[in-house]
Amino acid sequence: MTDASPAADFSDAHKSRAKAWFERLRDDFCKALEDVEDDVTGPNGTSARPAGRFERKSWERPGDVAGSMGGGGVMAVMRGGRVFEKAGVNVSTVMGEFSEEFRARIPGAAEDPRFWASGISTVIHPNSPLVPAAHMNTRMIVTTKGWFGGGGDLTPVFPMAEDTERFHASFKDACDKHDSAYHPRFKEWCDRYFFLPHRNEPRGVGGIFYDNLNTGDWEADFAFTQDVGRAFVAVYPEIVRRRMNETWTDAERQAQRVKRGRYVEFNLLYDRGTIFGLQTGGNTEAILMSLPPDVAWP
């Protein structure tokens, strides 16, 4: 694994391949979501609120007559559902120059400013506080370089021994289709990439991170990241399905309104995405979809 490679082995082809994969996860994932929906009973059942769906909403980022600047993407949020009181699923492609003060930070732009990027985010708030929340997103950057970077995390409010075995068991087993090594690598870098150090404590019980992965074949690395995308598509449903018709107490409630504060804390302060998205002029309300929508602090 390196974190280098020239731009001209991320061709248009290659970058046409990964925008189109990141919209039909997207698609995968929203249906996989209002299946959750339809089929949930418990205190979120049919007589609470009707079946969440998402809406989708397009946005255009500032082109250029060159066609160096632009891009776009699409927000497919849900809001108020039975088991989903906020989910976000975004795909984005932009394209354009990095800051001066930001390029010294990208792998590439210190030679060259301009980068194409293209990937997923989604961040899932469940009703209840026995559904755990979780965030994915898988991505690919070009600049001079090219690479492919992302991961999926799980934010439980009571960690639940069985969902966290069964979450890392589906991001091992996608991991280990393609190098042993790769799984207890990116649980690691998971560990401490979501970890509040102003606290001194993880935002949840992690999963896998990546990123900078340039293995020298593109098709190996586009595969593991579909690997990943899968793996979190199938999974996470499973866990919510376990757990969505389960009754909670109004303190649980207020103990998820404030785990969703430490949530807060970290993407506002340390999350790669958001200060990427920002730094780069995305759209800033799809950058902080990730954001829940009833919080407290202590």
Given for the second form:
Number of protein chains: 2
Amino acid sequence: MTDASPAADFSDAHKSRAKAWFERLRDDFCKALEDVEDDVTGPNGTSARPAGRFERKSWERPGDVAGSMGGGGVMAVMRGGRVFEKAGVNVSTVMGEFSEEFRARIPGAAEDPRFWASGISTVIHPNSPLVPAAHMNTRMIVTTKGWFGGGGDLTPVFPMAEDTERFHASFKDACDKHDSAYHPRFKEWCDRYFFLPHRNEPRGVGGIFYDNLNTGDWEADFAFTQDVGRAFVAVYPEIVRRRMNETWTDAERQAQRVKRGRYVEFNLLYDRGTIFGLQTGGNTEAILMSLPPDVAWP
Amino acid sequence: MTDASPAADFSDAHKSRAKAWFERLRDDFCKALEDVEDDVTGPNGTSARPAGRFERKSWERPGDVAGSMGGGGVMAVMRGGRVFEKAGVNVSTVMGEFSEEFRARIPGAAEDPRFWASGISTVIHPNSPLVPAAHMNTRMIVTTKGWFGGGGDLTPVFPMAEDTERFHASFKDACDKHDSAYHPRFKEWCDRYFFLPHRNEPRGVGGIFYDNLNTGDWEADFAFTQDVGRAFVAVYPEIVRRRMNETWTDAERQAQRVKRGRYVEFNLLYDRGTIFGLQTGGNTEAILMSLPPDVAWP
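Swap state to the form predicted in complex with another copy of the chain from the form predicted on its own:
All chains and molecules follow, beginning with the one already shown.
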């Protein structure tokens, strides 16, 4: 990990490849979740519903007077499915200038406030309290420096040891292909990040989290970021399929609604991506797509 | 308004009177809401429930090693009433030392980090989407300076002009008894404060908001703060009674659940009291009592 980042590493050609990858990963993930919708038997009356499908909606980031801001994204959302109550998969590629307030806080922005950022972000809220919620995000950011970041984490209402182990093992495999130091470091970072100090409790059972990744080898870092995405897109549907045909009780559903309240608290009080997005004029609808559909603070 | 605050104005005798007032106001307000519960006819099946009652729970703030922190409060909560789905009325009186990070931001704390604070805070979430939600808070804070602050605002799902006018008129009367400049200033402050920039929408229809009030006449400022509390405790139940016997539709209820999501967004993203409370080790359960019981982000 170094902050030496020859600008050439984050060339336009590399930006294009990163953007294309995030879009392909989105397509693969949406397909994987739609396949789950087709295959479920539908406990608790959910089989009466049609299999859920993603709907896509494009949005554009307003350009500024100097024309230096712009870009946009596509928000893919499934609502009211048999398995997925609400699943959002956003890909956005935006460019602009950081405001005065952000320049000191973003690597490389003090020298020149212009930035380019592309990434994928997904949050899934299943109907069943027995099926874990999950989040994954990977991104490439370019200022006068450039780096990758991202991760994924699992938020079960009732943690099951074998699901947690499978989830961690999948990210460990992805990490170990690149650097044996990655997984311990990024798993610990995830535990530290997805934590609610005011509740003194973790958001879920963790996963991995990394940021400012620039080893000086763009190809290697991009390949790692791709493997993180692939690992999540494979393992999450696998865990969903283990649990999706089990029926649940009203009490379990209520526990899920309360647990989702904690998710909201984390995202609005602490999540840097959410707060950063809202403060930099991001697309509110896309950013807050992460919030669960049905929540209780009893 | 001046920041000249002779310490004697915020003497122990005055602290005791403020604390006693907030507790009395709490008792009066809880009684007023319980009377509403007794008097409703109970639309949408709510008459099958027993009239709601407040339950009180005391909590203590942990003292620090130097013994300079402490105090506590009482959280009064009504849940599942005929009219009120969740109503919280908290009174707390706490003392301690501001952390390094807060000293520069709190008037009078740079010189000496010790503080004393007492106040009442209430948030009411009715069952009916036709009955507005509401919030009121008044407080007295003492550092090397001392001041009052507070206000109240109304959050209807479907604003009704006559309710809004009645609510504003009540606060205007309370303000005008003290200073004709107060109401225009504090109403505008409220509109500016209870606003969601990321949605470009107000939280509700406003009310009043004031802070750092110290005219140099403690008795006058205390009397004003009492009148603000009295005005709210009179006008809110009056507005509730106008609407509480009307039946509502499922679509109206769903609109209410979505509107409540905006309330959550405001409180967790922007509300200074919430964020300040959580960051200074306040009582999480009491602070987040403001969050609505049943919320949707569809």
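Positions refer to the first chain, counted from 1. Owing to the predicted nature of the structure, the values given are computational and were not obtained by experimental measurement. Heads up, when I say rigid core I mean the largest set of C-alphas that superpose within 1.5 Å between the two forms.
Undergrad: For N267, state whether the C-alpha moves by 2 Å or more between these two forms after rigid core superposition.
TA: N267 C-alpha, core-superposed: shift of less than 2 Å.
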